[in-house]
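One chain is shown next in structure tokens, namely the form predicted alone.
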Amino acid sequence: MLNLEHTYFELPQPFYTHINPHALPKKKWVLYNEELEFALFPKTLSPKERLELCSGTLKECEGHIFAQAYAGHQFGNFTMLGDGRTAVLGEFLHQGQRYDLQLKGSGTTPYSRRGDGSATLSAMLREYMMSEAMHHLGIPTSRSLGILLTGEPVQREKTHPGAVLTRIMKSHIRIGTFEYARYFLDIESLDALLNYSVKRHYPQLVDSTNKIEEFILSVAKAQFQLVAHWMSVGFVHGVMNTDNTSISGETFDYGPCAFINQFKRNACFSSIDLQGRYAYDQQGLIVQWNLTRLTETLLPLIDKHEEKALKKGQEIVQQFQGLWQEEYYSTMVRKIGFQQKSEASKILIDQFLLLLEKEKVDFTLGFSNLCRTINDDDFCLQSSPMKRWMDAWTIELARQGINQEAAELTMRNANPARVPRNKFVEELLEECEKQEGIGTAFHLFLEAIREPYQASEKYDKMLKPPDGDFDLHYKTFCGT
């Protein structure tokens, strides 16, 4: 057995509601991540235990399954929310780290509002594909353990097969959880959430005399690192609401996400993001906006005097821009061969991105080809502006004493050879829905993303960029 624990119940009861996932008499397997199970659990589960776990009927879960309450700013508008189609089964420990086990698409809860509590097979397969790709790219993320077909249809724009995903995450505490405590509960509940979150995610701060500020800044650092890594691989999350912003710094909820092909700084794929609020180049600003909301929730704990609390909160928020810039450029300059950022390397990465956009170059290929250009004149960009940039680039590498081998190694470790291509993902999901299962192509995709920084003719052809202006008309959906 898994020896599940439920420390979340240390919080006041309004933070959760006990539920029972819907019965699934017609359930059957679609996919199971045996490698993840072997990595996390002390002993392998029996086939029966696996099925019971991923359908919420494992005996040790009985009476302990719950849905979380939270609030959040969705596209800038504040509202009361909660787990409308998910259920937390419990927690387990692995190498000193606590993880949640959660079902997604497991039925209605008291927080479902007008939702049906269900999930489509294509949406759950997308989350599986994207979360595994992000993991192998080295980006913190929830992980997918398994997917079951429910045997029940789900009505969206058309009828889809229904499915339940089992996912693993350090926790599902989000900025929206703090917003819920601040604006719907009392100060004692907010304080309890803070102390629980610190103990669970930032235990080094438990005895700190400056715990609240250090907690906010720790969450900020984790989120800045996360979003900088998203942007370094051309990832657009698409729905960076505060209820989708984890305090642990993990990526989760992969509904309208996409990877950029032909580079555009304002790339936005979500069908409901009509103003481009969560576009590629807005993600750094939005994560700061979200963290400002977190800071606001904690003002009553910072100081009982409103003016003093507000002054301290403003001092914290004023640090965000500098911290973001530090993480962003420290991450991005590695893509052009620099281990440490400098003013010159910052200018060079900014210029390179402008050139990629102007020349309509594929984001992933533009950087991966740059890895070879020191020894290879056959680079994809041969325009005069690019040649001038390359002259300045090689001069700065030499000025910093970085030889070609060191620069290439840095770039190869920072620039994936392949990412999940939107066109391929959509075609694969459509095929899986038609057959209500997965086939050879899906398994080949999982192989291809396992070592994304290693070039491979076998996989690179499969995940090449689409022809034409595919991204101009490509739209993603939340899958709710």
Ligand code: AMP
Second form
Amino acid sequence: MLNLEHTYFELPQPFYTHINPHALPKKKWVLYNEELEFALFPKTLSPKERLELCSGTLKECEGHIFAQAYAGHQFGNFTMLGDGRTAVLGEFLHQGQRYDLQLKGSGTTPYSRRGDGSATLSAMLREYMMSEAMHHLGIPTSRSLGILLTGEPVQREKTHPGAVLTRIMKSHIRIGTFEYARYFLDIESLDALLNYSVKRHYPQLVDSTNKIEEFILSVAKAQFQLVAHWMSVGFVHGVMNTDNTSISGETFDYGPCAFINQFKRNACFSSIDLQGRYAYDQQGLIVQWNLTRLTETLLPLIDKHEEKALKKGQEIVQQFQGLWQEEYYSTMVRKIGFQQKSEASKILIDQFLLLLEKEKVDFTLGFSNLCRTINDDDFCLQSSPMKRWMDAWTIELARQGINQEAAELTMRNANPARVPRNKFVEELLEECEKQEGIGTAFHLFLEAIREPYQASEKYDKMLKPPDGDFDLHYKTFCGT
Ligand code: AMP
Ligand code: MG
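Show the form predicted in complex with adenosine monophosphate, please, the one above being the form predicted alone.
Below: every chain and molecule of the assembly, starting with the one above.
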């Protein structure tokens, strides 16, 4: 027994629908994250329990599995959504932190619309690879516990093996859940969702007299920290719709996401994002846009008088830009050795990014080589603008009393030596789909992402930048 809990049922009934995941008579293991189980679960599961958990047939889950209802702005358009192919099995506590256990690709639900409720093996393996890599980079994220082959084909642009992923997250409440309550339910339901979310994610605010504003600003801070962290490792989420923006501040729904190789500030890899709405350098603005939608949903709870509520809402929203800039620069200046941001260090990081782009340097290598160059003179960029930048940088570090050792330490902790490279990821996934499973190369990848801030000849070589301009033509597909 895992003794799963179901506090989500404290919410009014329209927030969920009980479902049964599709039966999987032909299921087969692809992989299981034993280490994650050991780290989080109160007990070690038997092989039978693991299989039952990841196929949604654990006896104790019977009658309690559900799909969540939510809405959301997708590429700016508001629509009703809900879990179309996912199922929450229940919750568990670990060191006072509550987690959801959820299946993805487990069959249709009342919210499936025209979708088939299924997921392809390559898409689930991709989510596994990306989420585990993000975790080891120190970025809040959903985690991947295991993948089963369903034994059923899934039709996309071609036929793929079908798979179910089991994932773990602090909760799957999203801005879209608030939009659903506000625009499809009533004010009591909205209030219930607010109180449930505060209790679950921001319990320090339970008795606050200024709960709503503090809640919005807490979600904003968590999201700003998250997105700044993404940008600091060159990550592009690719589909930052409000239904993919979590209240807990965790990364989730790894669809068309990718890591930048050669730096390009408007890098955008999603095949459907024709306008670049979710491009690398738009992410700070988009998360503010999403948080503005969250604020709108809460206006009726802020004040009964519409005008007063609107005024207060505007005051809240007006704080976003400043808070975002604060988080962005505080995170980014660490990449060039400053513990704290200052006007000078902000200018230096802006200039360095400009140079990386202009000189077509790999984002990850550009920063990790800069870190090495503090000790030896072997930096890959020897152009005169870069040398001038380095002179200004060294002078500023000295002016702030930051010695070489301190700067190097800060940089080592902020600049990964390697990230999952798009080309490598795609080639590996293609191989796994052909084999309908994983092999040595996949396990090597999982090893390579474990300590990404530690240089390693073997792993750095394996995850080296692609030759030429691979990114220029690289596209990722979502809904797979
Ligand atoms: P996503 O882009 O993964 O965040 O999904 C957006 C919405 O589409 C969510 O409501 C999903 O549950 C739903 N969805 C995505 N793929 C499928 C599918 N294959 N079958 C049913 N619903 C899906
Ligand atoms: Mg989603």
